[in-house]
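A lone chain, given as structure tokens: the form predicted alone.
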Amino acid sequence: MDERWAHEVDWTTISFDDLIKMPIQLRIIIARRIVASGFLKKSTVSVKEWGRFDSLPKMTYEEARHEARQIVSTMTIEELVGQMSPNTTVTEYIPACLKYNDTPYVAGENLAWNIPGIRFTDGPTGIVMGSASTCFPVSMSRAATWDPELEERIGEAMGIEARAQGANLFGGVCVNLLRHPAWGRAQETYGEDPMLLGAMGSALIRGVQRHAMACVKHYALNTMENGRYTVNVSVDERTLREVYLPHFKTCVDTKVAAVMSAYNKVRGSYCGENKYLLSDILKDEWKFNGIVISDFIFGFRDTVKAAFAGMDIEMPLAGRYGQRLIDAVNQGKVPKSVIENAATRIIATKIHFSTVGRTSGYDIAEVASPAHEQLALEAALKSAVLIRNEQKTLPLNKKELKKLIVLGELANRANIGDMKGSSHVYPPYVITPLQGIKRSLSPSTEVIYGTSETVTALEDEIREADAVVVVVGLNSDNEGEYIPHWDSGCGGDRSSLELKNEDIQLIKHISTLHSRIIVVLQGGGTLLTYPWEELVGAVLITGYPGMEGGTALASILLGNYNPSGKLPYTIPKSPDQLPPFDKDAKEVVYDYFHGYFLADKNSDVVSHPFGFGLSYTTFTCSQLSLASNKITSDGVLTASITVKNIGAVSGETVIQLYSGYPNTKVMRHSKDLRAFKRVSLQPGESKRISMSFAIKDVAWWNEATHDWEVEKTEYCIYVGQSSAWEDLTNITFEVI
């Protein structure tokens, strides 16, 4: 393929096989030809809303399955396979290299039967379609809120914006576990702990599914980016069950509509062709009623293996299903019953969700509405994590602030996260840190902006300033989705967890000029803070804070909002406190320990522990008690503790409950997160709060019996404001 071919080829005849071999440079040329032709404007979804299902009453899944079986029983093999195959054509998909998922990707639409397709939209940060969707903080930042109720409201907003733009399936619920913070797509998930992942992911699902279907991804063990298409993950059964699957099970129990398989292999089999994952565990053991869809283009490689494994829908193009699956059935390679089962699941899911949402429909004016903008601001405020605040560097006193220096290229950049692929949201505006700060200060306060290149010329101004705010960190060039066939040359897994050298040098330089320095960290994955943080007064992590990030930052810096975020990951002191990570590995082994589990095991002194976050006030925890200290294995443990605000300003904190196993006879983590609760308190106010979890949650996976087992022994409960031992108070109980 050469450039002349790209200019002359009939783009309506390009096949799936042509597409996956096509260099990105040629694809871009063809994509521009397609867009210029106006062809895409003529490509519209033909079945309106839910088609023949619009008149059906609300149904349970079982009732929907019965209805679906009646339809499936009279369909031809071509029609059945059509439910499993995309309607989006190669021609319609090629412009994705210019703007991904601008309109929904459709699968399973049947005009003759008036059966609607699933209409897919992506976006863990917001709906990627169109050019005016609300951009929320990335999932990792929202995890720092430790606020499932807020996440549920965000999910509802995303569901509304998806429906208003023509989609009915939202694919942005990512719950892959952060095994190592160098993972390029760390920003798309909720951190390193399975319980936190499950709580936040299921909350997003509940919100979305008030209006649309939700899809959780990437199932399973997808925690590296550069090698995601080829890497084979080896994992023992205990680690798989206790570390890498619980959060997916939580989402399935929340009745999620769809599960997307991962690209990687597990124990030698691609996830999209892995019967053990897709059928044995997901469908048979967990009783998942919904549909399994493939990740895009390379989601599976073998038509027959995928069909037998339990892959219901190929996305976004009919490359290995479609005619190839029809041929496989006709040749006797795939039984018709396999196809009927998949088609029944697909149609039943559509029927079940056809009554979800408003009968009055959705208005495009609801996209990035004032209410959703306010929600984005609330999330940005609650997601900021203050990890250092020496000698009350923050908050700044607005009335006394005469001159403020703001430094760093990222201070004047709309830095909302990954700008490629499934995370690229196009909001109507973005408030940068510099804009937010300037808008929040009176004209009498002088705000001077500079970068590492101009800082030398500003030395006198810096010495005279009341404070210096330095905004540094990561952007889409440093981390994010890795698309090798696009030859993008950016993003992917990180080679280093350090700040860029120029950022470190900037901080060191400023520290010789001023004593009141606030460093604001942007990015999706963990950044090491040792030893440079000892040179500054305050460090505030804002992550990728969304379209209202600058507004939120200014509010926190000036004390209008008291930071309450808690780390959803551990910040190690050095990389050797982490599991091994090779972004180009072809074979990896995932073991039982990572994050705070590994830090506990090795008694590591980390920079900042999982669950940690400071406030402008001080909270205490006391009088921990249990409803009962002897509980049966099928019971529920309830712990109560008194939380008090002993400081001078109101604020919120997150109380965390962990379980420990002092008398266990098997290998366990030192502790596991089991419950948490946000608490809001006025100065001097105290509250007695309770948290509960089912005793079955402390079970371990017995590989000998291939089942869960609760040890009848003594356990320990740890409760406090972070996972650090010194922050926790404890009490014991016995399972009888």
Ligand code: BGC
Second form
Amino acid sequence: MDERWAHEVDWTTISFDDLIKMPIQLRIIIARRIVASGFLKKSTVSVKEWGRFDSLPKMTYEEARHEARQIVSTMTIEELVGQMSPNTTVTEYIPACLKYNDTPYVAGENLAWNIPGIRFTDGPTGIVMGSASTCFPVSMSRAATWDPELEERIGEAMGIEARAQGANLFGGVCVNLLRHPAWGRAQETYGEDPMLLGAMGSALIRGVQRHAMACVKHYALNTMENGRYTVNVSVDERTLREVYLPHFKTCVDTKVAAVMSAYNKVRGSYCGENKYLLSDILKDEWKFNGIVISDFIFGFRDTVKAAFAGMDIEMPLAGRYGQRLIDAVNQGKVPKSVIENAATRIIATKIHFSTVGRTSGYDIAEVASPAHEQLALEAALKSAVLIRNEQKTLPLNKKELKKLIVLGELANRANIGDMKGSSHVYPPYVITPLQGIKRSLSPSTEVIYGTSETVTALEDEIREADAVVVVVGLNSDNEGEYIPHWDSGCGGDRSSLELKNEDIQLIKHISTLHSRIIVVLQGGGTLLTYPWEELVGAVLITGYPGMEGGTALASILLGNYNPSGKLPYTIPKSPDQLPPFDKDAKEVVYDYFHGYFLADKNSDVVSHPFGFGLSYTTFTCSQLSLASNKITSDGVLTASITVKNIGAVSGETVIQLYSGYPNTKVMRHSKDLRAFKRVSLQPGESKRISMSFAIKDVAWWNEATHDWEVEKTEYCIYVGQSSAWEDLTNITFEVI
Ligand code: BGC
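Which structure goes with the form predicted in complex with this ligand, now that we have seen the form predicted alone?
Full assembly next; the chain just shown is listed first.
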């Protein structure tokens, strides 16, 4: 394979095996040839909408399953395997290196039977397909809203935009747990806590599934990037059950349509071939009715093992299923019943979802509609986390602002997250921080922009200014999916959690010139803030805030919106406070402690605790009480607390409830998040709020009995505005 070959090869003859060996430069040459030829337009003959299921009456999953069995009973081996295999061809897939997932990746479509395929679009920042979808803040930023109700509305918008662009399966519900913040794809998930992950992921699913199928990923224990294809994860059963799986279970309980397996191995077996994960736990124990799809290319390696393990659909190309699976069945290596079961699930899921959503159809005008832009703005506003605000550095007073300095290369960049991997959304526009700030100020405020290179020339202006806003952090070259890209870096896991040296130098430099400095942090993964944050007045984390990020930032800086986001992860003081992380490891052990669980265990003083975030007002919590302080193990605990806004402006906060185990006989975390609630209060207003959780949630996994067990003993409830002990009040109860 060389350049000459790429210019001359008949691209219709390129096989899956050729494709995976092909260097990116050659792929690009061929991709451009394919696009120029107009082949892609010609190749899209497909079943429209839900095909033969289009006018079915509303059906429960059980009814759909019955219907599916009838169809499957008359299908040939080729047709059954066809349900489990992609229709997208290598030729159609090659142009993905120019624009990934521009059209849906299709599997299981059968034109003769008029059975629709699953039509996959990726996320989670929005709909990856097309070139005008709404770009929301990334999931990690949305996690900072602690607002499942908002996440559900976002899911609904994504479901509509997926359908309006010809997809019926949204692959963007990522709930992998952030074990270590160096993970390159941290931005795609909802943080370090299993309960928060489950609450946000299931909210997204509920919204999406009003219109389309949702797929939760990457099942399971995928939390490092560079070694994702090779790493083997060892995990004890308790840690698996209590730390790494609960959020997937929550999504399954929400009736998610599909689960995508992870690339990595767990206990020596690739997740896509892992019978324990896919069949024993997911399908048998959790009663998952939907479909398992593989992660894309190398989602599994062995046709027979995968089929036996419960892998229903290979994506996005027929590398290991397709003809190889047909051969395996014909040779007696895979029983026909295995493919019949898979095809039944697949068809039942399609039938069920064909009766979901609008019968009137979806209009392309709904993609990035004004309503969805507004939603992106709401999410950007609620997701910003103010972690430092000394002497009321923020908000800035618009009327008194004569000169404002905006610094940093990122202030002037459409920085929306990973722009090379599978989550890259192409929005119609992006408001940068600089644009947002300029638009919000009247001409009487002079806004001067500079970068690390030009800051020295701006020293006098900085001294005279009213305030300095510095936008620093990460972009797509520094993290994200680990993909050698044709026009930028590889991304992947980070080697350091520090800000870039030039950013730290910039902050140090301006701290000698001005006392009112606001640092705006962008990025998906956690950035260390110690010790540089002591040099500045305010630090606001905006993450990757989506297409309306600049508008939201300006509103917060100027006090038109009072920040209410809370950290979905711990910001450690130093990497020593984290579990070990080796991005090139071939073997890793995931244990019971990370994030705030580990900080609690070691009594670490971190920079900013999980759940923490400031406001322009002050809230107090008092009078914690329980509906009952003796509860049976199948009961529900309800706690109430009074929250008061004692400041001068209205605002929102998130009240968090953790459980603790003072009398436990087994090893436990010091506390686990069990419930939370967003509260909105006017100045002087107070509200009595209640939060509940099922007592079975405090069960621990007993490896000896291979079952959950609730200890009948005394427990403690901690309620407050962050996970820090000093922010929590407590009360005890007993499980009887
Ligand atoms: C990623 C998945 C993604 C899939 C399809 C893979 O490389 O790991 O998260 O959904 O591609 O785009």
